[in-house]
Each structure stands twice: as structure tokens, then as C-alpha cells.
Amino acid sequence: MAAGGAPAVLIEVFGCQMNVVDAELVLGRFAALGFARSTAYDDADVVVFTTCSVRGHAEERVYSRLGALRRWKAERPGRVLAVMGCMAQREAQRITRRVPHVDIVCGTRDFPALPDLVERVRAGRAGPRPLVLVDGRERPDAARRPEARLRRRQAYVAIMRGCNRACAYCVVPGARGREVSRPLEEVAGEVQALVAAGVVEVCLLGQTVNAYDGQERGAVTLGTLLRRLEGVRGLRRLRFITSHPASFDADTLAAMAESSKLDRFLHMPLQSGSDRILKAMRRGYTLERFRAVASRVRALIPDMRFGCDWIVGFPGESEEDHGLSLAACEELRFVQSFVFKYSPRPGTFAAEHLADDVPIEVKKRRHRELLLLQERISLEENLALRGRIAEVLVEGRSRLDPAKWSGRDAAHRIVVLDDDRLAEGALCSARIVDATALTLFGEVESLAEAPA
């Protein structure tokens, strides 16, 4: 129970950054109740986990976390404890039985009835529990309310959910539904209320946010988009993610190279170097298709980066395969890149009809090998910066040195500083003076923006 006898709720995200703004309209649509927004378990009356579905080690975690609750549930009756999300939306059943303690299971876009539904419960009016919804009949972007969000000066914009394409190893398409895009206007007033609200950097989300076209199929792409939020006063920083590289249009593409705030980091996932790997993930393109658009992106923004995602151990995969994944790293320059170790998801195409071939020591050696490669590369990358002028957002104080500030570039890289006049939200200006793999150093040379 939160100061003045408000019922407090506490939201723990799991996954995506999708998964950052559906717990926020949650928030926002919770205090609307009159909740409070809680930080610690014992405070709390609500407990709300954002859940993801992307890989098994994910829903492990929040099994994990889940049955750690269950003393929670019982020290205070009428406690609620809920579970949203892509999980949510795959494994309700298993969820109801597993979990037998979890009050409510909302799924990808039912979770704006999450604050009704916990309402009922709490007043007792729910019937038996636990309550699943997972039809899907929700439009889950309306109504946002500015001030519900997890940091101050960065925002999430979803501009579109769901996914048409198949790729073989992936459960998004049949979590989140087929893709939706948000009407532009509708869009551009949500970054509008944000921007007004003290937000200088969004980042706008979609699984496949390039293919974004405002319900007017041919008329508007994310490059109308990227147009229109350029006139949005106030607004310093615009980034997207996740693009796909089959996907870009010569109009997007344009309005990237004519924007002034559009961030100089780009990411877009190879998953793998080996055409023949590329087809039997079920990706639409192939190496030379993906080349192709990084030329065409670097010929129109000469500083733009890459950040990139790799699945090693895929069925089938050969050391052949292998060796042109680490090929493509070395020669594509990536500046970050996340490798993950294949593991079958079920429902899925390959879980369906490919064999998990790969053995999990093979698995690991490939991981370690093309993080390794990635790691050189970005020290590279980084310390190639040392003297050069970068444009830092700080964000909050250095996890690893709470007594400095940490905050990234306008290339996403992290840069820590130690100057007293900073505080979180600051822009300022910094010298480059040191860096690792990982992280840039800099001297503040002069502030450009005081937080708000």
C-alpha cells in the first residue's frame, strides 16, 4: 500500500523493448484507478510481469520468479499477482497450471483490460481465478498517458505491432498477431504529448519497423513518418528499431539521409553470413541482398553504425557456415552485435521439421567465437573515437561506478563521464579520452541542455 492508502502496483518487464511500452500504457491506465506505482515487492498490492516468449531461457525466468512469489501471495490477502505478454499469450494454460497462485493471464492485446480485471478481483467480483484473456480483441496503443513512463527523458513509440513474415525459428508472428501499424497523425500526437512532457529521445518499435505504413498501404512509409516527427519541436534524438533488411524503401531510406535528429545508429539483424542458412531461416534475402543495403544506407549517411543479431547452431549449420558468419562480421563492420545459441521454440517451423543438430558444445564454441571477433571489432571501433566530440544523453549513474554518469552517444555507444553538473536527462558535449569494447570515456567540454 503506497503513502495515503493508494493501492500500489509493481511491474517487472521481461524481454523487448515492446514488452517496456506495454507496461507502460499499463501504468498508465493503473494510476487512471488511482494506483501508485510501487518499486519494491513488499510495498506492493499488484504484482504485473511483462513477459517474453522469445527464447526458452526467458519463460524459464519467469517461472522462476513467479514461484519465488507464492510466500508474497500468502503473507497478505488480496494481493494479486498478474502475467502478461507474449508468454502470456503462448503458455496461458501451462501458466494456470504451473502457476497456480497467478491471479490473472492477459495476452498481447488484452493487457488494457489488465486494470479492470485486477479491479474485479480485488473487490471480489471476479468468480473463479485464475482469469485468462487472450483473444485479442483489444487495441492496445490508445490512450497513452505521458507521465506513466520508466525514464524521463527516452520514450518507446510502438508504432505497429504484430509480424507478417515467417521466419522459421521465430514465435513473435503467432504471440503478437499479424502486423497493424498506428495511423501517422495518431503517432506523431503520442511523440507530441511526450516531447511536452520532458522527453528529447524516442525510439520508435515495431518487429518489423521499417515495414510500417500508417494503414495507408503506398501512401505512407516510415519515411513519411520520419518526416513528420522531424517538425516536432523539442525533440532531439529519433531512432527505430527492429528494421529488416528486406524491407527498406528508397523513401525511407531518403528521409533517414534528410533527417537532423534521426540517431547514427542503425539496427538490423543478418542472423547468419551462409545464404544457404539465410533460406532455411526463412529471412527473404541473402548476404549480397544485405550488403546491398548497408552500401546504399552508408552512401547516404556516411557515419552511420550498425548493430546487428546473430543465431548460431542452427540446424544445419556447418563449420562452412559458420566461418561466413564470422566473414560477414569482419567485413560489415558491425559496432554491437547480440549472438544467441539456437535453441528449438515450439510452434515454430523449424522446431516442427528440423532436426536440433547442432551440438550444444559446438554451440557455445561458435557463440564464444563470434562474440570474441565482435569484441575486437568494437575496440577497434572505439578507440578509433579518442579525441573526437560526442553529443551524450546521460541517462543515470554508471552501474559499474555509481560515483560517475553514464549515458550514449547520438551512435548508441555508452559513454561514462565524471562531471558534477550532470544529472540524468542532461545533454552535453564530451572529448573522447578513453575506451573499451563496450564503453566510451569522455571529459564534458560544455553542457548543452540541463535536465528538466
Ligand code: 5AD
The other form holds:
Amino acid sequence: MAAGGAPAVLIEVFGCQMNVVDAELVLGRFAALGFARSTAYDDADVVVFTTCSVRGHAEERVYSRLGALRRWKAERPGRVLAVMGCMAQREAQRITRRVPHVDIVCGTRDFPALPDLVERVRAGRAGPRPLVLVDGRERPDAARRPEARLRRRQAYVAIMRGCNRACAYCVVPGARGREVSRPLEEVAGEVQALVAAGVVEVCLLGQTVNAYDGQERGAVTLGTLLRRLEGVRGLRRLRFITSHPASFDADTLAAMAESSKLDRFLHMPLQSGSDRILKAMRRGYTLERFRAVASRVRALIPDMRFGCDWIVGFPGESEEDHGLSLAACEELRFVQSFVFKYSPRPGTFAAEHLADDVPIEVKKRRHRELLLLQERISLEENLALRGRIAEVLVEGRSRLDPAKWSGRDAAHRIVVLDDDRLAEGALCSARIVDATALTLFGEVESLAEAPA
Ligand code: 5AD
Ligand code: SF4
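Pass me the form predicted in complex with the named molecule as well; I've looked at the form predicted alone already.
To see the whole picture, the full complex is given below, headed by that same chain.
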């Protein structure tokens, strides 16, 4: 119970940025029902997990955290434990079997109803538990309350949900359904409201964000939205994730080049440098096509940098295939790589039809090799920035040294600054004086006006 007698809700976010948005949506509704937010389990009356299914490891983490909450639940009668997100959608029955102290399981389109369900459970009006809700058709984003946010100056905005692609390894189409874009003006209104509430940086989210069509295919693209958001006063920075290499259209690329607010960082996963593996993954492009897209982007926006996701040890991946991934990483000079060991997910094409035949030791070595290569590239790229001026948006205190500030440059690289005049949300020009593979260190040269 929070001070003042209001019931308290704690929300724990696993998985991707979409889960952050979903958590904020749910928190907004809880706040409207009179709940306070808590970050301490001892104080919490309600705990909500937003879960991820993308790899087996992600699910096991959730199960182990849920198991650890048995004591919490038993300690005080009336406490409520709820699970939402991709794992809730995919394996509601298994969750209720493995974790009998879970009260509510809410799928990826049902969670807007979660706070009201919790209220009913707390009032003893919900009937037998667990309650499982996984077949909803709600449009969750329409209910966003801009004041309910996990971060003060930055916000994620879901512009579409679901995914129409069918990558052989991926649970997302199964967990999140078909693509549905939000209308352009609805998104613009949300961004405007967030900026009015103090947000300076917005990251637009979609599983295949560059397939955004505002429900007006042919008339609206992600580019239309970027142009619309360019006019939002007070919005300083804009990004979008995740782009699919085969989904860019010419208008969107042109709008990206025109934008003064867009980050110079594009997260565009290649996944593998081998055409044979890309085909088996059903990614819908070859390395050559990826190269062509990257070149087109760089021709229009010379300072654009790319970030990548890789899966190592996909079924059938040979040493030669892996070598092609290393070569592609070197050639394309990504500034950031997330590397994942292939994890067969029940219900996906790969798990059902392809043998998980790369031994775990080999997956681990390939994982290490790609990460080490990325580290070397990042270090080279970062050292080359010494002496240059970067525009930095301050995100908060540096985690390693809380006396200093940490922000991001336009290519989304972390920049640590030591200057008393800074504050969260401040924008400044800084000269880069030193660098590691992960961090740039800068000295403030000039400060833009302080944010309200
Ligand atoms: N195994 C390993 N990595 C996966 N990813 C998605 N599905 C799997 C899987 N089954 C990775 C991809 C994706 C990122 C979010 O997670 O690289 O881009
Ligand atoms: Fe995890 Fe994918 Fe769901 Fe995000 S959309 S929570 S990454 S499974």
C-alpha cells in the first residue's frame, strides 16, 4: 500500500520497447483507477510482468522471476499477480500450470482490460482464478495517457502493431498478429501530447516500422508521418525501430533525408551474411539487396549509421556461412550489433521443420567472434571521432559515474559529459575527447536553451 492508502502497482518490463509502451499504457489506466506506482515489492499490492517470448532464455527468466514471487504473494492476502505480453499470449495455459499463484494472464491485445480485471479480483468479484484473456481485438494505443511514462524526456510511440512477415525463427507474428497501423493524426496527436508533457525525443515503434501505412496504403507511408512530425515544435529528436531491409519505399527515404530531427542511426537487422541462411530464415532479401538499400540510404544521408541484429547457429549454418556474416559485418561497418544464439521457438517454421543442428559450443564461439569483431569496428569508428563536434541530448546521470552526465549523439552513440550546467533533456554541442568501443567522452562547447 502506498502512502495515502492508495493501492500500489509494480510493473516489471521484460523484452523489447513495445513492452515498455504496453507497460506505460497499463500504468496510465491503473493511475486513472487510483493506483499509485511502486518500485518496491514489499509495498506493492499488484505486480504485473510484461513478458517476452523471443528466445527460450527470455521465457525461462520470466518463469524463474514468477516462481520467486510465491512468497510475496503468500505474505499478504489480496495481492494480485498478473502476466501480460508475448509469453502470456503464446503460453497462457503453460503459465497457469507452471505458476499456480498467477491470478491473471492477459494477451497482447487484451491488456488494456487488465487494470479493470485487477480491480474486480481485488473486490472479490472476478470469480475463480486464474483469469485468462487471450483473444481480444482491442486497439490498445488509443488509450495512451501521456503523463504515465517510465522515462521523463524520451518516449516510445507504437505506430503499428503485429507483423505480416514470416521469418522462420520468429514468434512475433504468432504472438502479436497481423500488422495494423495507427492513423497518422492519432499518432501525431499522441506525439504532440507527449511533447507538451515534457518529452523531447520520440522513438516510433513497429515490428516492421517502415511498413507503416496509417491505414491508408498507397497514400500514407512512414515518410508521410516523418514529415508530419517534423512540424511538431519542441520535439527535438526522432527515431524509429525496427526497419526491415525490404520494406523501404522511395518516399520514406526522401523524408528521412529531409528531416532535421531524425537520428543518424538506423537499426536495420541483416541477421546473416549468407544468402543460403537468409533464404532458410525466409528473410526476403539477399546480402546484395541489403547492400543496395544501405547504399541508397547513404547516398541520400551520408552520415547515416547502421545497427544490426544477428542470429548465429541458425539450423544448417556452416563455418563458411558464419564467415560470410563476419565479412558482411566488416564490410557494412555497423556501429552496433546485437548478436543472438539461435533458439528454436515452438510453433515457428524453423522449430517445426529444421533441426537445431549447430552445437551450443559452436553457437557460443560464433557469438563471441561476431561480438569481438563489432567491438573492434566500434572502437575504430569511435576513436576516429576524437576532435569532432557532436550534438548530444542528455538522458540522465552516467551509470558508471553518477557525478557525470550521459547522453546520445545523433547516431545514438553514448556520450559521457562532465559539466554542472547540464540536466536531463538538455541539448548541447560537445567536442569528443576520448572513446572506447561503447562510449564517447566529450567536453561541452555550447549549450542550447534549457528545456522547460
Ligand atoms: N532465436 C534467436 N534470436 C532470435 N531473434 C528473434 N527470434 C530469435 C530466435 N528464435 C533475434 C533476431 C531479432 C531480435 C529481436 O531477436 O535477431 O532481430
Ligand atoms: Fe519479445 Fe518480440 Fe514480443 Fe518484443 S515483440 S516482447 S521482442 S517476443
